[in-house]
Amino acid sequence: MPIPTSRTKNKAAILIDESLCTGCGKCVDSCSDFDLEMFNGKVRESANPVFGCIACGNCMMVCPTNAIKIEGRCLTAGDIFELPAKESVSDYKSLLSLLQRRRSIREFKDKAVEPEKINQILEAAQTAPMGIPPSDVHVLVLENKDQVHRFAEEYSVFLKGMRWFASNWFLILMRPFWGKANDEMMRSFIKPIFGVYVDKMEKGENWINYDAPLAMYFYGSPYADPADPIIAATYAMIAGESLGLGTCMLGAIHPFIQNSKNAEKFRKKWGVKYKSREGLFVVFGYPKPNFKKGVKRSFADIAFVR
């Protein structure tokens, strides 16, 4: 049975040109769904796939003679391109330097992000890996400061109507149901957010998205792998850094616009097509701060299995 997404619910078609097939078997080895098999020295479509072709494109990418094509699930043979030369790829040292230079930026110069850079960020983010193709990541782009500020204003009004969510009586009522850790997080982080976001906005201070010149909201659909929007947002953030932009991930917008009639109205007004298990805002702009040093970060734990 084909794996459904918001974009397609059909499997892809596998087209084989036997006259070009040399029987090398590389396509069979690369297919993790067992869609292909060898028969009489040629590749053919298998009668026993797991799901049916999901259009990962691996078989097309390894075939040395272009004997196999995939059509469907938002993929065509025209989407195949030659890989960049290894010499053009960043080595580990240069990649680590880029990542070490990145800081979360919340103060931006009053300078627009050029359209070509917006397109470059999106181009890079679309290379992000996904659970099952085609990608079910959706992106809302707020491409100038006015749009970003208007979103913050309307989100502040929306959030004001939810302030009961962080009231003492509600937190006391819910503590037995969501446990100690969630209670601590609600009291120490979520409750203050209502004050910072709403009260500051009423004073003309935008602490929601910092009036950044550019913002992107990455979210999924009911079919999406929950990790996909987060990975795509991370790729976009790294791309922004490579283009000389400051970036910051904003995690406190997505959860509040998911579950309620008002949240549905808010999403619809802003062209957000689905509620999503996971999602993330990233803001971009030319940074005001000029950091000279970095801070070493660490994981909570690294355990090697012996």
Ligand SMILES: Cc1cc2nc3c(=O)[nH]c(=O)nc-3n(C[C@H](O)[C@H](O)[C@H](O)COP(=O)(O)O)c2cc1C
Second form
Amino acid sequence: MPIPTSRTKNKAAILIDESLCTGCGKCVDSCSDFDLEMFNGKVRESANPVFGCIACGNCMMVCPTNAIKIEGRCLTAGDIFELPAKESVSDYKSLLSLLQRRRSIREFKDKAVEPEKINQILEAAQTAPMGIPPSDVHVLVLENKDQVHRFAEEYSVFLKGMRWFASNWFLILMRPFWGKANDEMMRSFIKPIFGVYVDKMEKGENWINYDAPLAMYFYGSPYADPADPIIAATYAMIAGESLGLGTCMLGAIHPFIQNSKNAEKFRKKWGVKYKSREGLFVVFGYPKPNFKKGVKRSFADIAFVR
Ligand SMILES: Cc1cc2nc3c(=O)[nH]c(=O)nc-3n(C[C@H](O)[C@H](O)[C@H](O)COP(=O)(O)O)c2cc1C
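Structure of the form predicted together with the ligand (previous: the form predicted on its own):
The complete assembly is shown below, putting the previous chain first.
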């Protein structure tokens, strides 16, 4: 059975032009689904595919004679393009500099992000590895400060109606079910967040999304791998940095707009098509702070197996 996504439940069609096939076998080697095999010196569709063609496109990208075409699962031969020249690729040093200069930005200049830059962020984010093609990442774009602010105001009202979630009686009730670490996180992080988000907003301070001039919400569908939207959001963040924008991820919106009737209403109102296991907001804008120094961060643990 083909792998379902929110966009398609079919496998892609494999079209082979035998007159162009030289029998080099590169497509067979690169096929991620064992969908192709050699027969009498030519490639043909395998009788025993694992899932059916998932439309990764590898075969079209390696074929030296354009003898193979994939149609379906949101892919066509027209999606194949010439690679940028190797010399135009950023090297490790310039990539590391970009990453080291990045800081989470929570204060933005009163300047809109140009539509061209919004498109560039989306273009770059769509190069992210996407699990099983086609990508099941959905993006909601709030493309100006007014939209971003309105979202925060409505989210704050929505959150106010959920305050019971961080109340003492609920935390005591839930502790045996969700365990010590969750209990500690709820008390020390989530409970104060409810207060900060709602109370500050009522005083005119937006700590939810900082009145950024641009926000993007990356989320999946019930079919998506939970990692997919997070990876896409990370790519978008790095693209934003490369365009001279400051960025910040916002993790405290997605989890609360998943599991209730009101959450469903809120999602519907804002055009969020699915509830999903993971999702992430990223805000963008021209940064006010001008950091002079960086800060070294570290993983909790890096263990090499010897
Ligand atoms: C998944 C994720 C969620 C985050 N959520 C928020 C958030 O809701 N609000 C916020 O101000 N910062 C948020 N941040 C930013 C972190 O607070 C920030 O990365 C951290 O303070 C380290 O600072 P740096 O990014 O400048 O290194 C989030 C970061 C990540 C990775």
